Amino acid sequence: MTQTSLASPELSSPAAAPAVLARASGVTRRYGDHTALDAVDFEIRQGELLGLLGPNGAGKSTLVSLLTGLKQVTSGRCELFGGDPRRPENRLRIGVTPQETGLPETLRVAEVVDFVAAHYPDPENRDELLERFGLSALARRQTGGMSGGEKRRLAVALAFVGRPRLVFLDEPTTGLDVESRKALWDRVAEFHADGGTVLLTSHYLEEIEALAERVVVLGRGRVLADDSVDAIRGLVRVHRVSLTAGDLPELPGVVGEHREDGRVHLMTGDPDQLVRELVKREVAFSGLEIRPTSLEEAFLTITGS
């Protein structure tokens, strides 16, 4: 099958410094008394495949909604292609797959693609797009008769209809089986290889590892880390060693410590070494428990939040 480029040709010279396509500057977003984002600084540079990682409720979807003009900031500023994300001329150059997508149940798959394509001056060829995302056999099926995974594949395909320069994929593999997830990763990688820019959100580290070059980690509405995949991978290899004990000496390899409900919780990259050190120093302890930290625990500990 001949592959047609999904990326827009509107790209600057490779010798030029990457342009910033989207930016959040000191952005705070509140919902009543709840702060979803707290003074976030963030940018997406042309040509990168950026992973936005964090647990559920970290603020990932809120940030995507602000950058794509679907919501307004409480304070701070968002920019899309140097202007207001709510302006149609800026939004025309993006593609979006939100975390939750509603499709008109009586329309057929091909009709949905045609409807979305009508909003763009130079849309992708419908049949080629459906083939690329494995939807050709479903072209005449009503969306109401599709499985959850099939609807998700269609929602992702729709993000590429308008030949976007920048694509936002918010938890795109929700409801997909392993084979469909891998196929989707391949399509995203092809778009990026052709010069497209992608923001991919996920709470699965392995998904970000499979695609992204740069990773931004959100937790409790704040940016906790912004680095390469290798650097982030190293940071989250932290274990939580919990035990009941009195005062503890300074222990090697401990990157964080806090007490709660009469127990002490130690964060370390080498829990075996830590336990050996406790025994070696004849520290009295009980109720030992060792487990991997969650992403939120690891990064909140490492950043001292």
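Between two forms, the rigid core is the largest collection of C-alphas that superpose within 1.5 Å. Positions refer to the first chain, counted from 1. The model shown is predicted, which means the values in this text are computed figures rather than measured ones. Compared with the form predicted in complex with its partner chain:
- Once the rigid core is used as the reference frame, the Cα position of R276 differs between these two forms by 2 Å or more.
- In the core-superposed comparison between these two forms, A39 has its Cα shifted by less than 2 Å.
- In the core-superposed comparison between these two forms, the C-alpha atom of S242 has shifted by at least 2 angstroms.
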Second form
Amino acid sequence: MTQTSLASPELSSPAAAPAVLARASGVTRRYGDHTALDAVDFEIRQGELLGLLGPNGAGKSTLVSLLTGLKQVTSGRCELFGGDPRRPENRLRIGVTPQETGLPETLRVAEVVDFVAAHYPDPENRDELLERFGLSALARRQTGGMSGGEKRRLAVALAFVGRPRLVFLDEPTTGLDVESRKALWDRVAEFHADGGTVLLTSHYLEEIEALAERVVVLGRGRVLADDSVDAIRGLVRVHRVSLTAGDLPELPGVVGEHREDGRVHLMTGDPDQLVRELVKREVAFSGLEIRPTSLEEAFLTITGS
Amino acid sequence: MALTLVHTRYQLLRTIRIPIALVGSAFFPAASMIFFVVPAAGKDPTGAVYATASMVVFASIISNLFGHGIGVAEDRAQPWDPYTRTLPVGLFPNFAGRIITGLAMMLLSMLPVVVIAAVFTEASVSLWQFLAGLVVLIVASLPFMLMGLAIGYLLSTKAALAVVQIIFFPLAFAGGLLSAPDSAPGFVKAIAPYVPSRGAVELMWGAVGDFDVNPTAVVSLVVWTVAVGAVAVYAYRRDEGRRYR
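If the structure you just shared is the form predicted on its own, then what does the corresponding form predicted in complex with its partner chain look like?
Full assembly next; the chain just shown is listed first.
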């Protein structure tokens, strides 16, 4: 494998950080007037299980499409294993999940797996793969006749057919029952334990929490945060405490504050503590209201936009 | 090469699991034979051979423009097509798989035309002429296959359907497919050599009968093939699946 074009200063010494398998540098992608990604810098390093978190429309799918060679950047640069993702040979070591609605309905499960496997030099054994994903009994079934959960499992299994080093799992367990979700998470964790690298996209923090180590948060086409799961969890669990009051003293744990129509809105990770503090300091307030924020709201508030 | 076979097998499997599509593309040429060629030229051995050759080219235009144009546009609307583009495979196996599958479907859809010509008209050709006609048909169909792929990769399903419906008939008419070799209207005679269907049908007439092929028509057939092939490759490269604004 050639990595020469990837060689950044950290890579030149043997004890340096793990190799970068995929990278976006200053990537912007527009669809007509709409900017889906705005000067995004992003990288996936060997061996990590990286979560890409963001609300719908944040640009997650566009970023995955650019890194897997499906779409072209408007400006900036994408690299996959050191080369252009648009070139087929640079996609030999990746696996991608199709969206479940996209399976060719008239083909049988085994035929779909065989079709995908034929593109790789050393694919997984079909029967073993189907066994691992609990699909053995369905090998002869046409995909159009599968349940939603079965299609989802097949879609995820297809990402592993070519024995990839890097898999892109786009919302892998959406619509699955608890048991199948757990089973799929186990498969992903096994792959990662064997040295595989994973990019997992989701708009559920729960899924990211269960699997990922590092989390990148996208919102409105920009990287809003890039941190450990614990750090992101603290950031995302933000509540909005709204009240009608005059000037407020300095309060602990408030990460954002703004006034609107005579109301004060305080963003905080610990609303209980904030309320206790307000009472203890005998702040005169009325109309107290506490509600959790959405992911997008939390991040946009924190980043001040 | 191995991947071309894989893609061909995959396309064939998908196509034959919905066999009614074949009936659709076989119907129009067969009906044209029965309603136009048999009553008009059925008793004239030479005329029947030429008319049948024209119908075969017409059937190729219909089968390829509709098959590839609509088929590709429809595939692109499904998330599976973008997924296959993340596999480590380039343009060639995909195009070749579609072209070979389209060819097989086209030849199947022409069986009724040939049977009708043999049974209900005075048309007859030698085995040698038949084989020459088969080879010429395959080569001369290439521009219509590539035209279908270009339309399918450029347009949405509805737009592709409209464009194909608008162009297939003028293409046949302007190429003189709907008239005997020398009895086309004057303006058709003037423009025909520059229409791809003309080169295709003249080569067919030359293969199955005693017809002097016009070199201009053949050159423009080649130019058309290269041009629509370039558009098809361009369209494939810029395709990113379904687009929303």
